[in-house]
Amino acid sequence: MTHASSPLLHADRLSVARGDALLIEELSFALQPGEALHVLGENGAGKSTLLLALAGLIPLASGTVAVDRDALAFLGHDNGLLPDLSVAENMALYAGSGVVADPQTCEALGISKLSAKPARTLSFGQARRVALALTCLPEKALWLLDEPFAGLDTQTAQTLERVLAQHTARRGAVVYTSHERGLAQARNLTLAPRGDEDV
């Protein structure tokens, strides 16, 4: 007899204002091992707004989401770097507050080209991969990446896509936003825009 495995993250009748405007409302999914969900919709939808939300980093209006935060990585838009530090300082700091990042994933997204860079001196894109590196370790079960191909050239967002799927592959889960890509094995889905406002 096999038994349904928990889902990673619950999100219930949730519902997330940004000021006086209410951007998500009533909201209800599921994410289980091994799925990805693809976030899409125009500009002022809440597609960002969404995930701050699932990773607790804003206040919900109302409904709850259950996640593990323990088990939860993401990425936000700014690629968290110290601009006056290479990037294998930058790493090193991040590994002394017990974020190290996953020898594989630094192979496969070339970071070790970079490393003697300061941040300050990386185009967006390869500020963007060290940011991937840093975020998409294995030992998360989570992980949620606001714009993770924004900034990459093909060949990089096609490897990137490999590490997503194989991250679902381990029974990760991936809940990410892209105006660019998508994986083809993911779930969408499309939020509504509620307002003007770029979020």
Given for the second form:
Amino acid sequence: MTHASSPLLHADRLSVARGDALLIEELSFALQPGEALHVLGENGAGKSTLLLALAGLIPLASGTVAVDRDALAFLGHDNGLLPDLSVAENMALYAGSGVVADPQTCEALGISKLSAKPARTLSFGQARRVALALTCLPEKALWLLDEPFAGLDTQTAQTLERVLAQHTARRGAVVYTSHERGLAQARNLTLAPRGDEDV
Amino acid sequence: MFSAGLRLELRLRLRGGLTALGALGFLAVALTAVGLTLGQFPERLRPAGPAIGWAMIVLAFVYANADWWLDQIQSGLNQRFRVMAADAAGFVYGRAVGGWLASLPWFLIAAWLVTLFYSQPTSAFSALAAGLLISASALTALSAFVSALRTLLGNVGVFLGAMALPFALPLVVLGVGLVDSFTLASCAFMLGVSLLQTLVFIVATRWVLSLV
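Switching conditions: you have the form predicted alone, so give me the form predicted together with its partner chain.
Whole complex next, starting from this chain.
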């Protein structure tokens, strides 16, 4: 993990379009180690688009994103599990690509009870827990999480809050979107339609 | 990562991932067979059966495989691997090669079905099977190109994807020629065209996806 005082993420005059619509316009912000950024906004405001752009998964219309790509962990709407494989097989697949889930996070999220189940039989919340275990990796400094609390029961959501808080306490950083809840210490970034943002 | 993708794809396809392709291929063969054998002049149409069946199998394969590629390109797994995995490209190439290898037995089955439907001699089966096996890599890469166009252009891409199918025409023409005249030279020529098209479609797919 990066412990330098330089920002883990720096977006400079970032603009992102989807189709003909410019969803994010001239957005600038920086994220220091130990910080969390809660991205807010109504449906269609561009929250998921922002995370995709920060992850480098869609092109920028203009501006720059300065981030260490090797330090990134990303979870989008899709949990990224292969339905024909069991949870254990999915985790082995990720491990083979260098994405090894943290045992403590797995235990906190109750993954061991799910390991023998085929991914296609999991509820959305259960699949989200597995996906979070495969994303919230201590060795990755910057976590980009799109609706990480979606589908989680209250207890698991509280557990996830603790996992996120522990990561920021370790000088990691988190950018997440959520309609449900968030970290008390998180800074808010509100996206409004047509890119009128308020940090 | 390449071998991980390859092993994964072979395992998934063996578990039934080729069901859609198998069904489509069977449908193509069956429809062709019914049309030719129940038509007004079945005795005139029968000699053309293997060639038409060959073309139908090729088109069915491209469409079915394009859907698989579309799922692969747009999946959360692909997104997460692109951001987090050590070698995401190697993983995708491994899966592509796995898909190509897994398609080979299905081509053999399709060739056998066409031969059976039209009571063709063993030589027709050999020509059909050889043509399909030789073309498999180019058709797999063409499927990826069609999917990339659909990913880039959304709904409009469906039509452009269909318009990309004529790229398969050289192989269709050569395949039909192979059925008529099955020689080592024609096989070698077809292999050259197939390998060239494979490379072109891989490069074109990467270029189109870089624009997404």
